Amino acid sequence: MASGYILNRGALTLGIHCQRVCRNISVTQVREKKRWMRAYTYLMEKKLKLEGPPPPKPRSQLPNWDYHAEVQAFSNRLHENFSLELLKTAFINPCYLQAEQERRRGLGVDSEAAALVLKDNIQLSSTGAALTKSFLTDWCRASFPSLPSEGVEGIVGHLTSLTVVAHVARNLGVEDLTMSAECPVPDDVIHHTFMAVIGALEKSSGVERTGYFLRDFLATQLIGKDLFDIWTVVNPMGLLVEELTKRNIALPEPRLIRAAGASTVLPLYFVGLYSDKKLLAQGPGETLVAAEEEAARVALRKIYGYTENRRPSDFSPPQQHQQPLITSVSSN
C-alpha cells in the first residue's frame, strides 16, 4: 500500500511539473510567405499585363559572356576545323555594320572614328548558298535517281528554305553567335548567317568536309517527310500517264475495289489503278477523284523509289582508312 502510494504520487507531481512547463513555452506561428508578398505580386502581375513582357536582349549583352570563347566552342561542337577568323566574319551580318555605325554617330563620334574595321559575311553568304544548292541537288538525284528534274528542285527549295535552315542553325547555336541589329534575330538573317558558316567551313576544310556537314544537318531534314508535301503536283494522274509513257508500260485503269459508308456523312473509296491486268497501286479518298489522285501519288512514289518502306539513306561518318591492328602487329 505505502509503495503504489508512492508511485501515484510520484506520477501527480510529474504531471503537475510538465504542466507549468508547458505553460511557460511560447508557440508562434510561421508564415510560409511574407505578409506584402500578396500584394507586390499583384502589382508585379498588373505591371507586366499593362507593359507587356520586357524586350528581349541578346546574349552578348548578358552576363558571363565571351565571345571568342564562345565562337571557339561553337567550332569545337560540332567537330569541325573552322578558322577562326572566317568563322568570326560568317557571323558578321551587314545591318549589325550598318546600326552600329549609326549609334555611334548618334554618340557624336566622328565619321571616321565611327568606321568599324570589320568585313560582312556577303560574299561568305553566297559561297555557302551556291555550294549548298549544288551539293544537295547532287545528292538527290545520286539518292533518287528516278525523280524527274522538278522533284529534285522541290526537294532542293525545301531543304534551302528559310523555315528549315533557320530551325537547323538555331538549334545548332548559331543565333546567339549572329551579330543582328534586330532581336530576336529574323528568319533571313538567320538564313544568311549559317549559309555564311558553310562558305567558311569550305574555305577552312574543304568542299568534301563540307559535303559531310550539308548531309548531316540539312538533307537529314526529309526523314519523315512525304514527296508529295515537298514537292506540289497539280495533276498527279496526268504525271503517272507520263511516267508511264516514257516507259513503254500500259496506260493505267482506275477501278473500284472496295467502299465504306457510301450513303453517310463520312464515306470512303478505294480506287485501285490497274496496268495490263495488274495492280500498280491503290489509294482511299472521300470521293471517288480524291481516292484516283492519291493512287496516282502511291504509284508515282513507287516508280520514283520515295517509299515509306524505302531503303534509309546512309548517314553514317566518312570510314578512316587506316591500316587494321592485326596486320599493323603482324607486320612488326
Contents of the next structure:
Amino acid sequence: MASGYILNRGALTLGIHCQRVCRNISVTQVREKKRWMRAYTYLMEKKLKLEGPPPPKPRSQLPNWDYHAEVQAFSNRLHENFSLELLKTAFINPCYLQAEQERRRGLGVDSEAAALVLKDNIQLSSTGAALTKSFLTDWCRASFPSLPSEGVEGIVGHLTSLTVVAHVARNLGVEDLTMSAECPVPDDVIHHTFMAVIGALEKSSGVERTGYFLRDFLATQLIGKDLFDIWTVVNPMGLLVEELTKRNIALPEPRLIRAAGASTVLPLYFVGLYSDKKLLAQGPGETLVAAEEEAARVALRKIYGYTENRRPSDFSPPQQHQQPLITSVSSN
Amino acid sequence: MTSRGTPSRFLQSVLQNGVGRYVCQLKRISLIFSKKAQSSLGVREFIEEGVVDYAKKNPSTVVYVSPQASRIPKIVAEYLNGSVREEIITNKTSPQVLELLTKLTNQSGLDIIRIRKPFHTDSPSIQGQWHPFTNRPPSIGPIRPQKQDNK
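Coords for the form predicted together with the partner chain, given the form predicted alone:
The next block holds the full complex; its first chain is the one shown before.
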C-alpha cells in the first residue's frame, strides 16, 4: 500500500513537471533532487526479489547477431571445411520445427502462404552417432590393445554419454547456434545437435577428417580419467582371475603385507597379490576386503595398460597438413 | 588483502585446448562506439583503418561494429565458455584499441584471478606418491625405525 501511495505521489509530481514543461517549452528538464527515484528503485528491487531474475534469452534474440557469419566462424574455429548448407541443417532440431509451426499457427499465419521450408537434423544425427561410436571403438582398440571389449564399450559409452558430449559442445559454442524449442538448451538436444554436426562434417570432408575431429575433441576428454571411474566393475577379483586364466598365469593369492593402526578408527591395510611367488600388485584399504579389491584393480590396470604413468596417447596433427614453409625452414 | 585471501585457481585450459588442435576461444566481439563523441575518436579511426584486417586475420571471431549514441565506447568480448567481458575504451587511440583486441583474442575466457603456480599437472608423480610404507620390507605391525646394517 505504501509503495502504491508513493507511486501516486510520484505520478502527481510527474504531472506537475509535465505541466511546467508544457507551459514554457524551452525547459525540457527539471533540475532538482529526484525524490521519486528512491521509491522507484525500492519497488524494482522488491519486484526482482518476488519474481526472480528474468528468464534467459537465447543469444540469437539479443543484439548483434548474424546467423550466417556465426556459422561461418564456427566452421573456421574448428579448422574444418564444413559445407555451410549442411552445417545449418545440422543445427535445426525437430523440436524447434514443431515449436515454430505451433507459434505460426497461433499467430494465424497461413501454413501455405509462409511454409516452413527447413529440413531437420534427424538423419545427420543418426549417421554422426553411428560414426562416432565406430570410430571411438576403433581408437580405443588401437590405443589400449589389451583392454577387453566390455572395457572398450565402457570407455566409448562414457565418451558418448550425455554429460560429456554436452560439455564438449557447450565449450565449442554449439549452444548459441542450436535451434531448440526451450531456451537453456537441454542436454539431450545439444547432444543430438553435436552428433548432427559430426554427421555434417563426415558428409562434407570425409571420414578421415571426422576421425581427427573426434580424436581431438572427444578422445581428449579421457585425459586424467581413471579406468574404473569410467567402466564400473563390480567384482574386480573375479575379472582378474578370468584374465589370468586366459593368459595361463597362476591364480592370484592375496596376502596381508602391511597393517597400521588396526585398533584405531583409521586402520590401514596393504594387501599384495602374489602369483607364482611374484608380487603382481598391492593396494591399500580401510578394511581387508576393500584393500584386496583395490589390489585387484591395480593389477587389472597393469594388465590392461591403463596405468596413470602410461605413455600419453598420440594427439599430433595429421602429417599431410604440415606446411611446406615450415619443413623448408627446418631443413636449412 | 593478502594474496592468500584473494580468489585463486590452478592453471587450466578449456576442453584440453591445444592437445589436439588449437581453438581460438574468442567467439564474438562487438565494438560499441558513438558516431560523434570525442571519446570514441580512436575507435572510429580503428574502424576505418584496422578492423577489416583484424577480422580477416581472425576468421573464427565474429566482429560486430555498432554505432550507438553513447559517450563511453566499449568492447564486448564473448568467449566459448560463455563468459562475457566488457572493456571500456574511452579516449584510446587506434593502436591501443588494436592492442587490447589482440589481448582479448589470446585469452581463454576463464576468470582472471590469481593463478597459484605457473604450471600444473594432473598426475604429479610418475612413481606414485610417497607414503610411510614406500621402500619398506613387508611387515605387519607398527612402523619402527629401520634396522641399521652395521649392527
